[in-house]
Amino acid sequence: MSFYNEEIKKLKEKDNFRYIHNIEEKNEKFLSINGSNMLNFSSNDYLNLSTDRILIKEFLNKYKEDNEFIFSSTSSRLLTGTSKSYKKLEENIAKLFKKERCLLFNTGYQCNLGVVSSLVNRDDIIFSDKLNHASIIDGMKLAPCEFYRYKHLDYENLEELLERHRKDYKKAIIISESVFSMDGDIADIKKLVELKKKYNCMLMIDEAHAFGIYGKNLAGISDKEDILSEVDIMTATLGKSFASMGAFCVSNNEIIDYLINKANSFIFSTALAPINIMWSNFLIEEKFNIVKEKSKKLNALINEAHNYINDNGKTQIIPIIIGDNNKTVKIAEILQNQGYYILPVRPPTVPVNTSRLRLSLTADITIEEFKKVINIVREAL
């Protein structure tokens, strides 16, 4: 047996296995799979705008005789890559953000990796946060300085490193996500805006998943807190709330100058199809109404989700911890049976030990839907 039939082995003997599933359509908060339709809780598409076709008909409409609507960049930004409809999004971008400037890069891995990767030296460091997405650990991994993680959210721990370590190094940054993708938990960003003041940092926050959903301009968790021009450095993605592909950072003119020289996952890429610019630039300019009473809906579900279980979480993201691998595939399965789309989440993804089920609420799921779930699970434990 080869060393890789021995390590899909392993995995399958643990409950670890994962494959891609059998998806033939998606309609609204619906999908279908193996000739089943599925109530999906598995979704990052949290305003269920990416198969609202009423909107999807209407941009077509309006914009497919429009000469950038086409399906391929067909080169990097810094060749053929790019037309006005870039630049206007990227000012769109910074604007929701109270930013200077915005670089769109084509994934949120992509982003972080190329971000984190090229914004250090040798003489520099970076704290980040125990359970910050592997985009960000890899672009660590990548980055040609120390760094040090953090307890998940201990900012005691975090000082006590930043005590012991911060004056060594030239420049510092300390990373975090805003909402956290797996536990749906929140970080206390003013806290780190009071750190990175106090050790001479720079703050890195991702609002990948909270980008579309939180603050006044939806630009997230730092939005919210009212508290965007304390933050140095911001990364989210379009392909979550906003339902198109991309990702972008938004800082000063000087930073995104230097990541468009510097951030190898920009300049070696190919740009992102103008289709999704135009696309992301519509609902920005024209729908951003829509966008925010999808919001407002997706709100009042998580309150409700909340108080129904009678947990501390605030988010849309509600991770249910199993913690046996086994267990929580059958639970899984026992829901896909019947009619819920939710997935087990386990190791590498999540620590050894806390396999769980993460629900992923959206817009147009009812409280009535969330509720029919929590007592399936709670029968099956």
Given for the second form:
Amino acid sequence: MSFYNEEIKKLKEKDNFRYIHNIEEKNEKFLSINGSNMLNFSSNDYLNLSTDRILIKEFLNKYKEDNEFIFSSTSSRLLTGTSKSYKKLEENIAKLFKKERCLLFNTGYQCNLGVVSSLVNRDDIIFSDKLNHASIIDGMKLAPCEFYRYKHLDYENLEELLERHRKDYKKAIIISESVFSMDGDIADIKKLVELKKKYNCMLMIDEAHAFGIYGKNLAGISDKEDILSEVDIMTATLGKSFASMGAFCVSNNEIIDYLINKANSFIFSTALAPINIMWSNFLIEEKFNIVKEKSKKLNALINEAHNYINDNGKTQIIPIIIGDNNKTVKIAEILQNQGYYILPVRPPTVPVNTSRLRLSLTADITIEEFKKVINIVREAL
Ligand code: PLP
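Now that you have shown the form predicted on its own, what about the form predicted in complex with pyridoxal-5'-phosphate?
After this comes the whole thing, all chains and molecules, with the earlier chain placed first.
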């Protein structure tokens, strides 16, 4: 048996084998798979904007004759892959985050990879929450310096590490997500700001799962907590709530100029398609009232849902931790057979023995639909 087949066999034996699902169509909060229509509880389309036909039609009618309405940028931003829409989108996003500048990347993965790996030198150090996204971890692996991973949301552990190691290095960066993608819990950004000041570090927050949902400008948890100015660097994706493609880093002029010159994932990749940039601008400049309405609706559902299950959660991501891989897969199958698209999340995406069903709420889901899912899971358990 080849090395690859042996690895695949091992994954299958541990109920850890991944494959691409046969999704045929998506329509608002529903998707169809293998001929059956299901309510989608696994989407990052948190505001259900991606298949909003009315919005899409309006966008097409208005912009399809525009000179920038093309499907490829055909080059990196530093060559010819840029135009006035890119600049406009960067200005729009910088305004939402109250930062001097914004730099677009093609995906959140590429953004974190490029930002984390390029901001540090050999004599620097990174302190990262243990459950930070793979894009941050891979960025640290590419970075020329060492890194420490503090226990998830454990700021005493972070301070111990800062106390012990900070003095041995030049620059230091603390990195955390705001809303964690697999647990739906929230970092204490105020505490992180306090620690970054005390130990002379920079603070980087990934707002991927919060951008579009929380805060006055919908810029995320740092916005909600009114501490945007205290966070040095923020990243987020346009591929979740904003129902578009791409991602960005916001910071001051110095950091953005530096990234334009040093972040390889920005420099050496064809820029996003202009049509995507135009769509993102359309949502921010012309349809922000709809984005805000949808976010309000989602926030109301989040409150009702957490009240129903009586937990301490506060976000749209609700993990139901089962533990065992096989049992998690079975319960996900029961839910799918009853018309609810909910997926099992297993190691290595989450730590061993914490396999879970990951429910993500989207704006158009109703509390009754959520209650039905919870009751099916309770019965299955
Ligand atoms: N950061 C976090 C916390 C994420 O959950 C994701 C999502 O996949 C990303 C970054 C990557 O974003 P993108 O899907 O745009 O590559």
